[in-house]
Each structure stands twice: as C-alpha cells, then as structure tokens.
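As a starting point, one isolated chain is supplied in structure tokens, in the form predicted on its own.
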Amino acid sequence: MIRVLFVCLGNICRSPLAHGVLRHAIEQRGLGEDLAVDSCGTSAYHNGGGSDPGSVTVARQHGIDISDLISRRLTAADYRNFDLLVAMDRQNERDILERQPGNTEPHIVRFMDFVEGAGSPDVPDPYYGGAGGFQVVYELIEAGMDPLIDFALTLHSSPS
C-alpha cells in the first residue's frame, strides 16, 4: 500500500480539500488496498482545528465530506510512514525538505507538476481570498489527482 501525505502551510485548506478528494477517489475506484491518504501542515497555527469551511463548503458542492478531517503538523514520523509527500506549493516543498530526517526516503513531490498546462508552480492559498479561491484550488486539485493516482500506483508496483 502507498500511503499519500499532502502538505501545505496551515493544513486547513488545500492540504485538506487535496486528501478529501483523494479519499473520494480511492472509494470511488475501489483502490482501498493499494491507496491510503492524509493531510498536515508544515506550521502549527490551526492544529486541532478543522477544515477552513470555504474548503468543506466547495468539497460538499463537490459531494465530497471532509467535515471530519483535523489539522495537525508535519512530524519526523510522516517521513516514514507515507511513502509519497505531496507538497502544495514550493515554500512547503522547501520546509519539507529542510526537515527531512537522516535515513529517510520518501518521494517528495510538487502538486502542480501534476496539473497539465499549469500555469504556476505553486496551488494559490485561498485563505484570504473570497469563495472562488476555494473553487479555483478545487479545481486544480481535481485536474491533477487522476495523475498523482498514476503516480503513486506506479510506486506500488515498484520495487522496494
């Protein structure tokens, strides 16, 4: 099994959306054994707290639950539990990296580098934009997870 950790900064809004939809997918297409997912932030600021509701409201108009998802940090054990870290933009790769401990090896990967045509590197953080940023970061996810999902079955059948 690939276990998927998607990272951004405060873990309440793309991080979050990004592991509801994953979810959703992995039910959707029966992938329950191959896939696992979850979300963090690389900051503390929200810890505890749930989703931002500009991402439960556009993962509902999307019929997609993540009402139950609780923020929490990157820890030195993400690094070797899950096998794939899936960064929503470069400053969270960068933390990412930067924290990354000795004797570790997961695959540490960009979100948008799986976005065709992305214009940016980086998924927009919504939290102080209006409604549409949640929809436009919605979108972005939707666009790239079908190619993630490639990705990482492809790590599943390589050898370890």
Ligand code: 4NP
The other form holds:
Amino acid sequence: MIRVLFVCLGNICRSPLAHGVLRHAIEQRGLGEDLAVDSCGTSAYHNGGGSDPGSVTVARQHGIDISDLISRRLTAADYRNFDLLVAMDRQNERDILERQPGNTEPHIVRFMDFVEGAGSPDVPDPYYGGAGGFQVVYELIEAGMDPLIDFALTLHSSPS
Ligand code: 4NP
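Can you switch from the form predicted on its own and show the form predicted in complex with the named molecule instead?
Whole complex next, starting from this chain.
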C-alpha cells in the first residue's frame, strides 16, 4: 500500500482537488489495496474548514465529490505515515523539505513533474483569481494524475 499526500498552502483549493481526483481514480479502478490518499496544507489558515467553493464546484462538474474534505496542516507524523508527498508548487516543496524531521524518508516530488509539456513548475494558486482558475487547476491535475499513479505504483512502501 502506497500512501500519497498532496500538499499545498491552504489545503482548500489545489490539494483537495488532487485528493478528490485520485480518490475517484482509486475507486473507479479498484486500486484501494494499492493506493491511499490524503491532503494537507503547509499553513493552518483554514484548519478545520471545508474546501473552497471553487474547488468543490469544479470537482462536482467532473463527477467528483470533495465536499467532505476538511483542511488540516502538515504534521511531523505525515513524513512517517506517507510514502509520497506531492507538493503543488515550489514554495510548498521548500516548506516540506525545510520541516522534514530526521530519520524520515518519504519521496518528495512536485505535481508538475508529472504534467507532460508543463509550462510552469507550479500548479497556479487559484485562491485570489476568478472561477476560471479552478478549471485550469483541474485540467493540470487531470493531465498529471495518470503519470503520478504510475509512478506511485512503482514505489515500495516504507516500513512504519
Ligand atoms: P491552496 O490555496 O494552497 O491551493 O489551498 C490557498 C488557499 C488559501 C490561501 C492561500 C492559498 N490563503 O492565503 O488563505
């Protein structure tokens, strides 16, 4: 079982959308014994709250329900409890690496590494933009998810 954790800043826009898309793929493809997924933020700005309506809406437009997801902050335990930490942008990746406890060795990657022909290293933050930003984020997540799944399935779970 490979455990995947998507990490953005607020855990209300980008990482919950990625969480929902992967959860849906796991259900659709019967991968429940191979992959598990969660998401979190490097900040606690929205701790305990639901996802941004923009993400909930764009997910629903594609048949995916993320209305149950609750924002939480990245913890030290996440570095042991997950095999693959996926940063949605470079700042998220820097924060993840900076806070990494010793003696933990999850794989740490950026989501855009899995998007072929990606023009940017970052999944753009739609928080301050209009509704169109959420569709852009959804399309990037769709584009990168199958390569990410293929990569995750090549990993071997760390003992913990
Ligand atoms: P996210 O977007 O990191 O994709 O969830 C943001 C959500 C909230 C804030 C910034 C980005 N904020 O500053 O509150």
